[in-house]
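Read the single chain below, which is given as structure tokens and is the form predicted on its own.
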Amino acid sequence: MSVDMLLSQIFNGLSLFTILALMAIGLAIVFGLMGVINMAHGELMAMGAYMTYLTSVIFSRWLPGVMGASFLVGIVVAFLTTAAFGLLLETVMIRHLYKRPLDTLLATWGVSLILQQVFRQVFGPINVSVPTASWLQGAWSPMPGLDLPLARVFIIALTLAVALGVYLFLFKSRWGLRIRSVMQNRAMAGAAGINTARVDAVTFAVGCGLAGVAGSALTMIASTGPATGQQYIVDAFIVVVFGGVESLIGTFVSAFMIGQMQSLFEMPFSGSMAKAAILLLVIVALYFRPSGLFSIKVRR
């Protein structure tokens, strides 16, 4: 195996890492910080991808002169749309199911099935694609024989920017302080005057909005269909559990490790065998560290 091929596979692993990380960061906020098993998280990613597609269609028809900005606008539209849907979902359904994980799982699974049918009715059963912006076309050649698509390089930068934004939001803002307080001790946070219901709604909305950003990033790598979310939801849960349910750093590192292993294992094995090998390694790791690689110790 040549060095160029190895570097190419590592870069492919980085591309998979970006999707897993964006998907899992939002899921870690909803599942890790709130304890809500949201089976519709994958469909929220697909919703973000469809919103990016709609934005590109609108720009191509009515604003062709600024078509290059459609993807950036699509990211913002995807985040706002999925965050608003998440806020509505939390207000109408999720807040009535806290501390009932099985009921939450079944309810959100039903929401995911409904959303899949809505996508089929509105956009059709055939996958749709978002045209690559002119400034993201082409490749970057850091060395002879190695060409890295600019679209994927941009997505890697987007993932790092989102991770930094989430860190600043959770650890450097007053809302982040409220969220961490409610996560560690809900009763004491409420006694201190924090509106725990509002914090839950904002937390769930932000987690859903990040799924929408993951959907936008996905449009630069693959097409989008009604069942797109189901292809990533299991992997995202594995990433969150493997990294540590309440650790965002663990989620980020876990996404990187699984993305790289998936890419490298596909060289000697098939795609299905690579996934099976990764799942086996995750099971062995969780046997020795049931709380994940980066579990957080808090006083309950």
The other form holds:
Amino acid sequence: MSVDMLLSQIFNGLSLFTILALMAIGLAIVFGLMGVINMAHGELMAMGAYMTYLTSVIFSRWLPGVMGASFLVGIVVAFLTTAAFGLLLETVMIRHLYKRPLDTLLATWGVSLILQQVFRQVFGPINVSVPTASWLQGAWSPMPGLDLPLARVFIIALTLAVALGVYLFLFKSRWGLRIRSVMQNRAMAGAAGINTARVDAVTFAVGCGLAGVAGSALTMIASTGPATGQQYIVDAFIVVVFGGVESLIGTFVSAFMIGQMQSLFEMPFSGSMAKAAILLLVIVALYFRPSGLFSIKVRR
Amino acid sequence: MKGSKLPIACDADNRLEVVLPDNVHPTSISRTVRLGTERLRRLYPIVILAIVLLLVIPAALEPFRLGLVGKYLCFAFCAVGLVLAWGYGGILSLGQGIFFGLGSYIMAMYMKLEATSADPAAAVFGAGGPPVPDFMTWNSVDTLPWWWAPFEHVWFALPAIVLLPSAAAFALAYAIFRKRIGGIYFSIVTMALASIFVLVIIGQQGYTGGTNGITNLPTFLGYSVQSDQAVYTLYYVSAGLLILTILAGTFVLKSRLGKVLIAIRDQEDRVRFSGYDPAMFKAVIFAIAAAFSAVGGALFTLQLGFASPSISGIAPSIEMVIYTAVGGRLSLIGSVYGALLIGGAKSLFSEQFTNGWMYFMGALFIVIPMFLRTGLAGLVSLVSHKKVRAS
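Would you generate the structure of this protein in the form predicted in complex with its partner chain, following the form predicted on its own above?
Now the full complex is given, and it begins with the chain already shown.
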């Protein structure tokens, strides 16, 4: 194997890693920190993707002069819409099911079914795709023989930005402090004067908003359809569980490992067998490390 | 309590009045009498279900509709299994489709080999060995894989339908539960496994038929499975087996296994400290649920004439959970009605308003867990208890 091939292989894995990480980071907050099983997470991604699509349609119709900015605006719109939907979902449904995780799972599955049908009726059953902005077309060649598509490079940058944003939000902001204290000790945090119900709502909304950003990024590499969410939900959960549910760093490491393995396995195997092999490997790994790669040592 | 009159509630229309001797406390008698009638009353639901399934439905429906009900009954097997695993064991499996699929594929393998050996054209491709099913030759698999060979014998295939899936389920569940992975993590693992199962079937097209599945299965033991007569026969076989399954489930719940199971669901640590091995009990009940699902899967292939990955994935597996949730997660019999009602609703929606179906299903998934955790069975018992108290 030549150096070029190896490098492009690593880049492929890196690009898969960023997609997985973007998908999983929202789920890591919702599932990892809050313990809520949101089966509609995939559909929230699809919602973000559709919002990006809508933004690009609106820009091309009314603001063709600044078409280049449509994708960046699309990401913001996607975040805000899905976060608002998450806030609504938390208030109406999730809030009443915190003590019953299995029931949450079923109820959010119902939400995902309804969202799928809404997408199908509003946007049609056929996949839609967002035209790539002109400044993201083409490829970057750091050395001859190695072409890195700009769109993928942008996703990597976006992932880094999101990771940094999440880090700053959780560890350097007032809200992050409240979130961490509620997740660590709900009763104490409440006694210290933190409105735990509001913290729950905000945390859930942020997790959902990140799903929207992931969906936005997804439009650059794949078209969006009503069933898009279903394709990614298992991957997202597996990444979070493999990484260790209480650790955001674990989520990134596990996304990195799964992404690299996937791109490696796709050479000898067919696409579906590669995916099956990885899922199986992760399950076996979980058997030996039930609480994931990075687990906080606690007495249970 | 001198000479107090005690009404005995053995029959609502025909009350007996008993004058008790002075030394007998009235409640002790009423308890023994009530025990006897309650034992009888507990049989009512299963008898009613048997009458509905074996007499009313076959008499009321034309063969096409009856075939549809027969199909719903296959999924009812999974629903009954889930009552045991989820309702009483607290194990929410999102992978019952795997076992349904295994049962379905084992039956399809037998029927495919039967169809192939009856087809003179197939023998040409056998290269001297046993004849090779058509989809294998299409995928340039020229000799029958060794693990296909035993399934040409009915004495191997039929026991395998029950034994293989339950053995797989037991091994998997025991390994996982021994590591004390439970609750939501088990659900996610089963979901991932359902995904793997479908991916492997699609990926290994030459051995499994791929996305199309195994099709073209006209006979079982030489009898056609496609005639109107066969529709009735297979319906009765399915309904009869389902009632046997419910009785088996009732027996399990009444046995000590069932009692320990409920204790594990409610207080697993306490049961472990009492010296039991919860992993073993949970694995056993999971294996039983898997066996039920596999029987349903085999009957599905018999009635529909194919096996395909479309009935094994994540979405169908979760759909099976809602049958149980609608019927009542604590009611073996309720879950059968749940499967029948949702199956019927699905057909109705797909014929009348296609778009409404997903909304209806979605609403069920939301409303039942939030507001009606005990499902229809819970509603019925609520109503009947009120009636008893009112009279």
